[in-house]
Each structure stands twice: as structure tokens, then as C-alpha cells.
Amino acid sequence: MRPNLAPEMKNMWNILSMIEKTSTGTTRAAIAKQLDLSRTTVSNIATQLMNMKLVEELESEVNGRGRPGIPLRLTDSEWFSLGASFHGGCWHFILTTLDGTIVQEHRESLAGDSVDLFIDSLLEGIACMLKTVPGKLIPLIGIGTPGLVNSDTGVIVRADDMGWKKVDVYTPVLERFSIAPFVLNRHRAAGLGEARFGSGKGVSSLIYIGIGNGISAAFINDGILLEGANFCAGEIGHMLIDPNGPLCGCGRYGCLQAYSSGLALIRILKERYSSLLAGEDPLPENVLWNAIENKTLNAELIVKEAIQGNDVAIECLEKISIQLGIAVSNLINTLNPQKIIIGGTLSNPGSLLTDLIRKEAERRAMRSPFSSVQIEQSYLGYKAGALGAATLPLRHKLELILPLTNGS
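With the form predicted alone in mind, please provide coordinates for the chain only.
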């Protein structure tokens, strides 16, 4: 499930990582100097990496009077990584090269929210993507799912917004494809995507917050995801806002998720609708009232209407942003991050929700930590989760590919 790097592979990992960080290529001499290794050691390891088809040589470059250095870079046509993530009733699949360049995308929409449909659509999507791999697949599939996930076992412990408990994702994937999956929460996956390829690239202290029917965060330091003692780090949707507040799917009252998730946004709008119906004045025309009556209302529609200037939708979005701003201010005061990225299905349509959260957080956070943080909308948007899931095989590519090329 979680590949381990043997101690004797440390130099190989460091050299591969250095090559990976320089898109234009770096020479053996530069690597030896930077890592304080002998040129012989670097040359031998570089040869191994080329034999594994992880690294290739570029055209020589002349450095002074000596022999020309030969830059090394990651290959882009040999090995590929597959990631999948579930958002908004849809599986999104992404296939990438070793440097994260997207070469193929695919979506599988669900006609319902049952566990069987969820798993079947995942398997069908993976099968479809495997047919498109133009080379060899790194033998691990990254998967982002709703809920609290035990990433050691690949089991969704619970997904309160879906009403699920103990959903095994690992076993069906392994049995069907003989490829192990690495399963984690979809917003943690999205955070990894933003950290490596999005607006979090190069940021050492980063928080990603995904807001949809559930609310969750990824705490990332120097590219490393904080998972916690039993994978609960980042479950800010169950941060207690008011013990006398509305009932949350977890069974407690007053969680952030009960105040500010997509389901809460729908509840707030329906309460406004019921209040207007109970009044004496005629109901004003509004596409949202029609959606309620036609049973086509969803949180994404409310957000899109708010972005387009629908006053009722804006008021509802402002209401959920208050508790979100409180939560963000607490994270700023506690963790002092450099950047907070707001993503998920309620944020991806536009920057309005992010702007409202930033405004509320500024009112409530301590001045010093707020002055050093940037609060931004997700750069990768709907691609963040699947691309972040694809970073998991990429991160473990050396441990996964080395045994294959050694014939073991």
C-alpha cells in the first residue's frame, strides 16, 4: 500500500530528486557538487537511473575548458502515473508523465450515490485509462475519495456527507487490476496537487481547504502531508463552531461542516424560501426558487448564481463564509502558514467564496500571522484532486520501479 524506501537507496533518491527539480536538466558534476558525492558515485547511479528509463541524457553543454557536461532530465515517454479523485458526483481521472504533464483525462459520472455505483464507476474509469497508457504505468494508482480514509488499508472509515462507513476501496482495485491503489481523502490529494503543480508550488508552509458537501484540509510542510496518528489531520469540517448549532452528519452539533458545507448552503437557501412563502408578499422571481420546486437545486448552482450577481445566492454565500472565516482565522493564528488555498466544488466556479472568506478571516485573525499569509483560490480547480492523486505514484516511483528493473 505504502512503498518504503530502503536506506541504501538514499543517494539514488537524492540524485533523482535533484534531476527532477531542474526542468532544463542538470549535469553529473553539478549533482556531485551539490550533494557532496564523488563523481564516480553519481555517474554509477545515473547509469542505473537511465537503465530504469527514469532519466535520459540531453545534448551536451560546454562548461569552460573541460569536457562538456551532459545534462540529465526525467524521461517523458517511458513511465506514466495514474490518479483519480471523486468530486461533485463524478470520478475524474488523470494520466501524467514523470514531470506531471497531463497526457490523458477522463470522467465517469454517477447516476446515484450508492457505494456499489461509486466502486463500479471507479473500476470502469481505471479500465478505460489503462487502455490509453502510451508506455508503462508506475505500478500504483493514486485515489482521492470522500471522507476519513485510512491510507494504510485503503478503507473509507466514514464519509459523513455521503452517509458511508467502512467502504473498502483498496481490495476491488487490487483484485481487478493486480495494481495496488494508494487511497486518501480527496481534499488531501488536491492539496498535494496544488503543492506540487499549482499555486502552492515552492511554498514551504501550506494549507489547502476543500469545500464541498464535506469540508476538509491538507496541512503540507515542505511538500510533506501531515496525516496524524490515525489519518485525521485536516478534518476541519468537524471543528466545533458552536455546540448549540445545527446537527452534523457525524452526530455532533455545531461543526463547521453543518454551518458551511454545500449541504448547509442548500439548507440555508431552502429556509429562506420557506420564510418567503410564509409571508404575505408574492414570491419574487428567482431561478433558485424554480430549482427548489423542480428538485434540481444543488450547491454548485447557488454558487454560480452568486457569481452572476443573484442577491439571494450572494446572501447565502456570505452566511456560510462567516464560519469559514472563523475557522481560517483560527488556522492562521495556530499554524501561521504562508499560504491558504481554497478549493472544492463551492470554490472552483469562481473567486467569490474565497474573497468572502479572506475578508472574514482578516477581521478575526491576529494581525501578525495574517500579514504573512496569502489566501488564494485553487489554481488547479477541478483537476487538483486527480492530479494530486497522481503525485503519489510519482513520489514513490523509485521504490516501485527499481524492483521491476532488477527482475525481482
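Between two forms, the rigid core is the largest collection of C-alphas that superpose within 1.5 Å. Given the structure is predicted, the values throughout are model-derived calculations rather than measurements. Positions refer to the first chain, counted from 1. First, how it differs from the form predicted in complex with another copy of the chain.
When the rigid core is held fixed, the Cα atom of Thr47 travels 2 angstroms or more between these two forms. With the core superposed, Lys359 shows a C-alpha displacement below 2 Å between these two forms. Once both forms are fitted on their rigid core, the CA atom of Arg28 lies 2 Å or more apart between these two forms.
The form predicted in complex with another copy of the chain is what I need now, so please give it after the form predicted alone.
No partners, no molecules, just the chain.
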């Protein structure tokens, strides 16, 4: 995650970033003005980028007085970027052009949750995607996984919700495909996706919160992910909400995750069900009670029902959004972000959870930092993770392309 470009490539990088930002295209003159460079310099670097087939010219558009400029945009037929991310028990794969347009999507469902299946499906999916690349692939694959990841080694240190420890993702991928993977936490990947292509575009201080079975966040400043000393930065699931709260999987009491994750949502609903069963009144008709009895209940279903107007589901969602609101207001008070994006399995079905969290956070956050923060639902939904993972190849491995293309 350290953008470690040689200093002489700095202008090239900046120019590329500017081109990246406007899908309709930017002219050389506009870039020169914005980056405070001479048109000559921009022109020279632009021809280099065009020789590398990273950038191409569009039809010149006539708008004002003077000779019309020729818009430049990222090539959409030469280079491609591959990202994978694991959500809701399956691997999502996305192949994009340089500007993030999705070219190909794929999903691999897992039959169980063993480590071997996890790795095998990943390899299977990558192999499948590699066949479809209609050009050159940037020689790096972004991979979002559950748990705490050491991105230097590409090893999942621990993934509590899966019950895993020390899962090496790096070696199998490298050995099978001779392409280095960049492995990171899936919610952090999703955060990067939102920052680049979603509702975080152009936001300088951003927090993405992924709410699924676990709860994690990504702190992103100026497009750069805060990693912390061992890549654990963002693990807000174990923020303490109430010292007297319920037992969390980590062994402590009152963690956010114990109140408000997908697992907690299911627990709350089941408690409600039991107490109704124990009561005297007849059980009112409800899809969710059937789901409990059929053992088909999952957190996403509860959220979907809530969005449909199912009162019981809404109540449960309101319950978990209290602690989420507390956590969000803590983040607002202490980190003063410009925008907070709520994503993950519990947010994707609709904006209800985000609305509830916003309402709670407004009650609890300080006025000054709250007035300057926007709280929004994830825009990319379940695609955020794989898209974010796919940003890593271009974002951090431009050096890999340059020698490859410069030499030829």
C-alpha cells in the first residue's frame, strides 16, 4: 500500500490521475493548467502514455472559442485489471478497464467454509477470469479477504468469524499464475472501491464502514488507506460501546460487533421469537418466523423484510442501529471525516439501515463535526469489494506496467 514511485514518474502519475478522474476526457491544455505544468511537458508525457497504450485520444469536442482540444482518456481495450473479494460466502471477481468500467464479472460459491475450499475457489475463479481477458492484464491481482491481513506477506493473520488463522493467500496465487496478489481486508478493499468509483469519489477524508457478520472500517485520506502498525487499522467491530454490554466473540463485553453485526441481528430476532413463543398470545403471521423454523434465516433476509415494511424486522434493525449510531458518532467526533459510507451485507439491500444510523448519529455526535459530514449508503453495493481490489493493480503497480511497456 505504499505508492513508491520513482520521483521522475511523479508528473506522469499526476497526469494519469487527472485523466483517470474524468471519464469524458481531459485535454492536454486543461491538465497543464490544473497541474501547473507547461503544455509542452504534458504533451510529451501524454505521447509516452499513448505509446504505452495507457491513454488514448477521443474525438475533439468543440465548445468555446479557439482551437478545440483533444480529450484524453484511459484506454479501454488494451490493459485490464483484475480484482477479487470474498463476501457472503462467495468469491466475487471483477475485470475492469483502466477507468474502472466493468468488463467481466464472475462469482464462485463455496460449498463449505474450509480454508482449502476458500483457496481452491479463489484459484478456480482467477483461472476462469484470466481466460476472458481481452487484452493485457496488469500483472497484479487485488484480493479482498475476511479477517486481519498482513499485506506485506499476503497472509491472513486471523479471521475470527471464519475460525481461521494464518492462511497464506499469496503463495498459491503466485505459484499457480506467476502473478503476485495484493491481499487486504475485504472491507478495506470495498472502501477503496467506494473512494475511487463510488460515493467517495473526490472526498479527501473518508470512512467506509462494512457491516456484515463482522464490522470493519476503512479510513481513507486522499485516496490512501490508513493501515496502522500491523494492518489492523479500521477494526471498529471491537470498539467498546458499553462496559456492561453482551459478550463478544473476542471474549470481552460490550463490543460494537456483539450488538450490531449480522449475527447479532439474527440473535435479536430469535430472542424476540422465543419471548413471543413463551407468551400467551398467538404468534402473528410473519415470514421471519417461518424462516427460523426452516433454518433458512439469515441477516440479509431480515434487512430485506424491514425494507418491505415488516414491523418486527424494522424493530430489530432499529435496535442494532443504536450502537452503530454510537460508533459512527464516535468516529465523527474523533476523526472528523468529510464523508462516511455505510456498506456491507446489511446495508446493500436498501438505505434503511443508513437512514437509521444517520438519525442516531445526529442525536449523539457533536454539532461542529456532524455538520460537515455526509453519511451515505454504499453506492457500489456488493461490487465494492472486487472493484476496490481491482483498483490496486493500477493504483500501486504502475511501476510494473512501465518497464513492461517501455522496453517494447
